[in-house]
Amino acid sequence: MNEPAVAVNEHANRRSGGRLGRKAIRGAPVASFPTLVRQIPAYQMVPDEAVELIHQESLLILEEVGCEFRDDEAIALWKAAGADVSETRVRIDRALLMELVSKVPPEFTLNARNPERTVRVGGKNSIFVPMYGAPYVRDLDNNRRYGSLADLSNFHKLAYMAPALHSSSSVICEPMEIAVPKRHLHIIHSALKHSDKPFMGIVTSKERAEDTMAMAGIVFGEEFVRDNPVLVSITNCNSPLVWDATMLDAMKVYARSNQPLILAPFALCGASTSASAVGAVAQVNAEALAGVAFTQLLRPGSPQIYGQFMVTVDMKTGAPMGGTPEAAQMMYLMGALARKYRLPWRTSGFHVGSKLNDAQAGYEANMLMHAAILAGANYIWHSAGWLEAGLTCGYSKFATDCEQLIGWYKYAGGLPFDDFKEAMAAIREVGPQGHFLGTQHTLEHFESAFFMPTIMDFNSYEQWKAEGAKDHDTRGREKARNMLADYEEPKLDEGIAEGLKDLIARREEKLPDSVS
């Protein structure tokens, strides 16, 4: 079923644009891209003897200092697989550790309620995910407030419409003014409902875990969602070197299910890390390493994905830094290790710790999706919306990440020579002095050969004024409220999403409304 979707990929990579991009670029509805195949070489930044320097001090970390595993099961595990365990504390031997990880799989299959949307992850599939988990928006108006569910449709209503994600996250902003005890059941409802891509998991206890899973089962089958990945679920080790109960216990419910976790430690490196990015990187190496050798204790086999979140801390005020060169860098070890080990990884693409859709948050962005693109991460998470260090999600930002996307799918499908013949034959036909807008390979090809943003404004300085004179952030509100009112939804079966609402009618008259 998902091996056609990888074909039709890589033709539309070969192409590097074509109908389906022609269509998204113009802004006129598309289905989405298909998984994103790089054309492109990974980049290395440092010498293998480096990797293998960092990897090696990794695996002496968990042996000498090991990590800790705050949950009595976890132990219990870790002691029968023979790890060195003192009361919370694993020391995990190089053999055990490696030989656990070495089971993830490559690559896998992720699954959509729509086959269409269905995406590789690994290898060199990537694909791009909005960000996820700020209480605040920079909503249509410009204003910064709280998140509501009606602003969380509405972000799952873009992502469906972006074509260059291929998922709908979850947690794109907060539903404030729903009881805590509740909201994951809006949550992925709102995602399921308004959207046919795949989607993200709740991973705050092991009671909404096991009602995501089972929100899940009603709309792919109890059965399938045993074994076939269908949604992803972060789980953040907290640095230094703890995995606490309530990522464990995440954890128990979606590997044992297949369900693929990114297990990626959360460092603020210089407050939770060394100040030294190789240093960082060590350290958050034998982390996530942990973490996947765990989930394979839970059931051997099951998909994963290595990750990372590692920004750097301002030493003058102790606020986290989004696009800096030092998290570009980390990056490009992070994907030399994943590549090491084969596992598919994760990164975040553009999230900036800028407060507007400016500039700033411009320069941040393009520094760490680049990196991200050319260190060959699968997983880009974070991919549009993120804005203030992802305490706030733009309406206008959303709009903008993902009329970018659209270039970095381009640049990371490849130059296609496919039609290089027939632009030598142009310049034969042409001839000193002429021009070529009314070649035949021109009127063939003006469409699908160049990038062509509607955002973005190349419009000469009067042209620009006389349509209004709007800077880049506002023409991004425009786009996202045009997009919003364009949408369509598509439509769960009746007879799911009835059983939808009376699952969460169901958990609502248990659940409080409040935590205790």
Contents of the next structure:
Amino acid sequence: MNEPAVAVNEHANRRSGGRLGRKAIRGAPVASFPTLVRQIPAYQMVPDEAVELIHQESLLILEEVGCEFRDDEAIALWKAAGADVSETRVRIDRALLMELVSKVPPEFTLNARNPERTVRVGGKNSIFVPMYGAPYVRDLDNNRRYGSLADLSNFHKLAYMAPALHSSSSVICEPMEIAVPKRHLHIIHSALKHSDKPFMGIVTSKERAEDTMAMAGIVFGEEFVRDNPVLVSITNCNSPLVWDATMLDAMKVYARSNQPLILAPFALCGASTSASAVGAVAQVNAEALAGVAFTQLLRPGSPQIYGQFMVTVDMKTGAPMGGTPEAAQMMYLMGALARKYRLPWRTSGFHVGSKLNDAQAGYEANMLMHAAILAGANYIWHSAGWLEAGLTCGYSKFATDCEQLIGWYKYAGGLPFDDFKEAMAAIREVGPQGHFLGTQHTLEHFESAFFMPTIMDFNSYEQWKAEGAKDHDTRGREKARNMLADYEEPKLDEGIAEGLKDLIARREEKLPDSVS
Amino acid sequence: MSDDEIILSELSDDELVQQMHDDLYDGLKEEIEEGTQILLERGWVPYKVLTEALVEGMRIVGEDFRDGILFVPEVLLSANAMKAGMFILRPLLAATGAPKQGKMVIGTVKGDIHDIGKNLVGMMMEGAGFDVIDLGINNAVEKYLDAIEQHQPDIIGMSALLTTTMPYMKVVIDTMKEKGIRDDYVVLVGGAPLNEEFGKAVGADAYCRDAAVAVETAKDFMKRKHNVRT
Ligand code: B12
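Mind sharing the form predicted together with its partner chain? What's above is the form predicted on its own.
Starting with the chain above, the whole complex follows.
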């Protein structure tokens, strides 16, 4: 205490405001993480020659067998481009194919309605995106039932709050109570209202894709959405080798507005591909490349995502599996091909087959995400909520996945050396036999040095028991419940909010109440 | 005993039927065709060949499929062998007025292109001796109606995997009602996003969670149908 002036100053800096102040810091909503910029190398599982071999076989498939494009306009475009067309079968020679593929930018910016949430996709830039398409939810009381608009809104809220999620997806679960012809309007509205992150488009018909673009236009400006990516949409190839009319219609709407598509065969390997991991990759690569190339006929230079969803089939039933070793291996191959083509690449991360957020789900998720990360994926989809091969979105699983993503974000962000010197100094300070828990270095770094999950439990047995001996699934549900209780809606300009409501009302007047 | 040593025509009736059960299990199409011919030549009525040799053999296959001993590709091979036997028997069964095994029209509904599950159901139904007319994918109501008229099936099967296309099943069933033909057919529905409740809500006779259940359910309805008729 011989230098009081300094001491006072230091005290001023060290004061956090006591209990209340610290609570405020710790409880503050975490801002979203920026785009994950990978700082670890991509792992290539096979030698370059093997990648080249698969590439060559894929080219041969498209030249010799060809791919179906079941739409007149698509066929006309292919003809005009000089492909060998007979009826709906398109055979594409390698020069034409690769020329088209090379027009796709290796990276692009995906704009969010809140510019702070804008991300980049491609190259070293990766984003995590929550799941899509679940008819069912496993709810906060652990019941399995059809999803509703309230559930969908909840998942959009959770996506908004989860720091490591970079998108709100769109139809995380289906709002089953809303009539099919009108449903898409409410899905997109919920995503835009409850979150300010990038989102995804509707692809189930041309009209619905156009409605999606109209809604995006209200939020971002009609002019802006004609050229600038604000949403990503999924179009699945119907393996083997068919691009169907519905998907081609959606591609036309989005690609012509420069909105990226994911061109992704959703392959049940063994059923819609041969029962060989490398054989499946050669086929899926051909299908994805044909899709990517087609988008460049619609709008040359438009940003696109080369995609893949490959799971193996359970030969006991024909059902899709999830986190199997082959699914992981195929990711490494697809990743290597994507890098070869310099294309942004989508795979999935946490797409498990398990019914519950249980041990199986954990093992599967880890098998898959580890591969997605090491294989260098850019658009890491189905990263929250996915259970039962996509039939169910679970609240507990969603919350758990969000927590795990923070860990994976860190993992892929590489090992920082910036405090290396201080860490070395701490060794000298403590010397043999001491401990580090009270050193200045620890105090300064503990909050960011290590992953600090709250759903995972590392307490003593007695404490865990005293807190109700809850399993991980239960803790996940509690976390989701608590997050929802803390949710605050992001600001949305009133004019925009009104504009969206008007558009929905106008469209609803025109659209029928049931399918016919 | 290796299979080259088995000469089907030298086996007694009982041995031959046993062997046919094994051959169905192993998915041996030619052997099943041959066995079927031999039994017919020995004077077995077609219906007896069908039930004792083929259907019984496939029952065993079905059981082991259910128990995880046989896998999908193997069962499809067995179903294919069964189908070959059926091909020989079908005209004879009709000519002898034997109870029908049943005929099914199956298709994926309008707007939907998912067909892996539907195909599996179709093949398993054939494996169980049903006559299956597959309408493929993306079927509007007219397609079902035309097929009903043309093929006079016992069972209509509809598949949907999209929540956006599931409601179309109701369109088909309602149209059948309007035409006054709903009760002439058994309507089975399936696809992963469906459930029991949904099946009831659209007015189907049953929802089947998988191909094995589809076969069991279809057989059940056929049994009831025959009871009603006799
Ligand atoms: C494979 C698959 C595809 C393939 C289909 C390939 C093909 N030729 O069928 C492709 C990639 C083309 C595809 C496309 C799409 N798909 Co898809 N697909 C699946 C997936 C992964 C598996 C389906 C499957 O084949 N299962 C294996 C078979 C054996 O099981 P099954 O179909 O359930 O059939 C069994 C039973 O249900 C029953 N059964 C089935 N039919 C019938 C009929 C009768 C009469 C009976 C008695 C029984 C019965 O018996 C079968 C055998 O045991 C499911 C997810 C899932 N877990 O189910 C999504 C899923 C069905 N698809 C989905 C979606 C959204 C789509 C797309 C719209 C995605 C897109 N944006 O591109 C497109 C639509 C394309 C179109 N134009 O219709 C959603 C649907 C839910 C929803 N939200 O509406 C799911 C649930 C995935 C998801 N979470 O997004 N898909």
